[in-house]
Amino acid sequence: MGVPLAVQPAKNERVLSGMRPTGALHLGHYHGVLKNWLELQHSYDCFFFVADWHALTTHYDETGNIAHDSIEMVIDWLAVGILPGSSHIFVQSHVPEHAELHLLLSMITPLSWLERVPSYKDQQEKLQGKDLATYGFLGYPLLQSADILIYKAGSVPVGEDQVAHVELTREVARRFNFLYGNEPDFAEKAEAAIGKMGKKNAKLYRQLRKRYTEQGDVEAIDVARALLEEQQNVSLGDKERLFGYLEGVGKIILPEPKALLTKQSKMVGLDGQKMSKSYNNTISLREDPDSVDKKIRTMPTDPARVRRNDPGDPGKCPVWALHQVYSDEEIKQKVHEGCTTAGIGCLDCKRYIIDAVQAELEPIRRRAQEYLQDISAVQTIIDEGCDDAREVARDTLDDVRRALGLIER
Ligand code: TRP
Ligand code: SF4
């Protein structure tokens, strides 16, 4: 049916994600987020940044550690294997373009959109005792939208709790394109732009557009987008037109991103709750071996298993939850059987986890040490990532200013 898929959906698409600087990271960050980044960096043009302004929105009264925590966090990214050659690592506050886009987007964002983002009320309730009725905190998700849109990111890897923010970003982008992507002679300009692609590509574009608009074929639109990305002879403005023309809307200046949900976003902590600094149940990525050993050895187990020969119920034990992360089927079976028949003791059971965590952390700890001894190398990586980021961010802002009709500079 239709045109053969001469072009695959774009793989050079940009991926962006950020983390607030919380200092040294733990296994929850590793299994929930970083492992995902590690995979993405090989397939996409990845931008990973320290969201230090976002930290200010909630911690404006305790800013003393932000710089230190930011560097520590980047060291952990590097230590787990985020490669500065494959991804761009930078700090939000070093790319002031995010702030300019945030300001411009604030002009078109209804207050009600921000007030109904679930994290707004949730966090205010959670952080009682802190005044979060601030302008900056209300704008938190819009700043995040600016972070994403300034790179025209196609995908944003996030946990469940951030999906609403990506959704807001899509709405804001749509509104922006609707308000500023209209031109009186849009269709004529788009047709003229098609002509600039060369005969063969123009024909392909028209066929794909037809497949989408007349048959609702969504695959066709992905292929058409990839085709457009590749065009060397088409100006940026014309590309924006042709992206929009595909969908039957005006120019698309800010494309809508997709949330890439992290599969395993909840790593269990030492007490069976989600691993989180605020529950004091973490193992940090640079935890020393003795401490890893001790923390796991003293983990609570099935409370019914008091003596060695009491059988246990793995379903009631946080150690069992860790086996789901670390053990293969064979070990899991052995442990399950041993637990329910009192064939093994809890320490035997924990030994598997201790060994697995030690093996996982050993290279991370070692690489972190190397970077700690060469902070200037870390600084250089951040500076270079920042230069790359600014280059893209400046281009987007040029597009945005032009679309808004601000005086050119
Ligand atoms: N809000 C995110 C968090 O708390 C961090 C963040 C800021 C982010 N800007 C972003 C994540 C842009 C993805 C994309 O984890
Ligand atoms: Fe938990 Fe393992 Fe002890 Fe069973 S044997 S209670 S799964 S630690």
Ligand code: TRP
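Bear in mind that the values here come from a model prediction, so they are computed numbers and not experimental data. Positions refer to the first chain, counted from 1. Rigid core (definition): largest C-alpha set, two forms, superposition within 1.5 Å. Compared with the form predicted alone:
Fitting the two forms on the rigid core leaves the C-alpha of K203 displaced by at least 2 angstroms between the two forms. Relative to the superposed core, E97 undergoes a C-alpha shift smaller than 2 Å between the two forms. Relative to the superposed core, Q232 undergoes a Cα shift of 2 Å or more between the two forms.
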Contents of the next structure:
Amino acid sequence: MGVPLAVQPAKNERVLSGMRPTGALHLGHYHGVLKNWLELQHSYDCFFFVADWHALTTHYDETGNIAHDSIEMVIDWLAVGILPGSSHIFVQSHVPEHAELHLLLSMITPLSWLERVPSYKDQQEKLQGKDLATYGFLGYPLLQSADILIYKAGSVPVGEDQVAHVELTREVARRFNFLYGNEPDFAEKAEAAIGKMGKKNAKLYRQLRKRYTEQGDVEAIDVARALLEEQQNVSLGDKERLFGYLEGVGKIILPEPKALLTKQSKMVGLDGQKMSKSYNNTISLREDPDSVDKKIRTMPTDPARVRRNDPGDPGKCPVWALHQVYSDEEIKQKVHEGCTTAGIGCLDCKRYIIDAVQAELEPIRRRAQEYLQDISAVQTIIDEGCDDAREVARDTLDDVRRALGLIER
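In place of the form predicted together with this ligand, output the structure of the form predicted alone.
Lone chain follows.
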């Protein structure tokens, strides 16, 4: 697969992201995903969803806590500052259109495309104790594609390990548009849509289209797409025609999303490995203050520093990795010098981290407690988010059904 370019989404563009409900969220989730959501929600049309169906792909025999964990995860989102007024928060299984689009896309997706997704074999190796020879596990990347395409999301925030899933989604959308994007009088309808752009913009669109179709100028098509996004007098249906007309194909029914690469989290676990519940090295977002204090105080340090007056090597100490996340340059310099000269002890070094983590978690714990005391308000937020999501999803599914001939065109 080719790797899509990582781009910044256009203003007001729709962004989609989700998380599996697998228990209490921790600082790794906060620094790796949620802080990025906090930035996106104020500039883009964000849809954030609880991927409860995806939890079934690897934990199909452990379903007892999915509903409870879903509510708990939404509380964590709200507590860190994800705002229902600035984003749409919903649960995947409450929007059945995801499942229907997944089914319809499965009719056209080659088996080999799913088998070559890198995570298919990687997850089988990592979870050897699980029987993952299931249709659901093989098809979960396509369910991810349906999650994205049902909202016609322009950008999907992902880490490097998820880029292949976005590329699969692009290929599926491309194949669908190629098979079903033809409509009667397409060129005539596209030309009529150009006329709605105004003389100046119409002329520029035609020039850019010519540069791309006749000269292969890729930059021209990017400029033309941006031009279309800005048009206020062109309907969504006409925009989809004009996107397709740019590339010499039919109507774009399912737009191809772009991978929005997120910064790799520097958050490490208490043992220096990646923070993960499977490693039992996490600090949860609602961790009790005394527990936070104890966990950090008992963190391993440079094994060569046995006595207080032994100099240490910060590069061999997991606590130093946390300083990269929580400490400013002045503190890092002070800690580095104190460690390498034995000027400070390990508990002195850890105190900076304890104070920083406690300060970060205190407002999160407080807001979470407020939501825990009013679960009905949390459920209302989810219900309203599901209503918003279903409204968009139904429109997309109508377009898909019409293209497939399942309803009258």
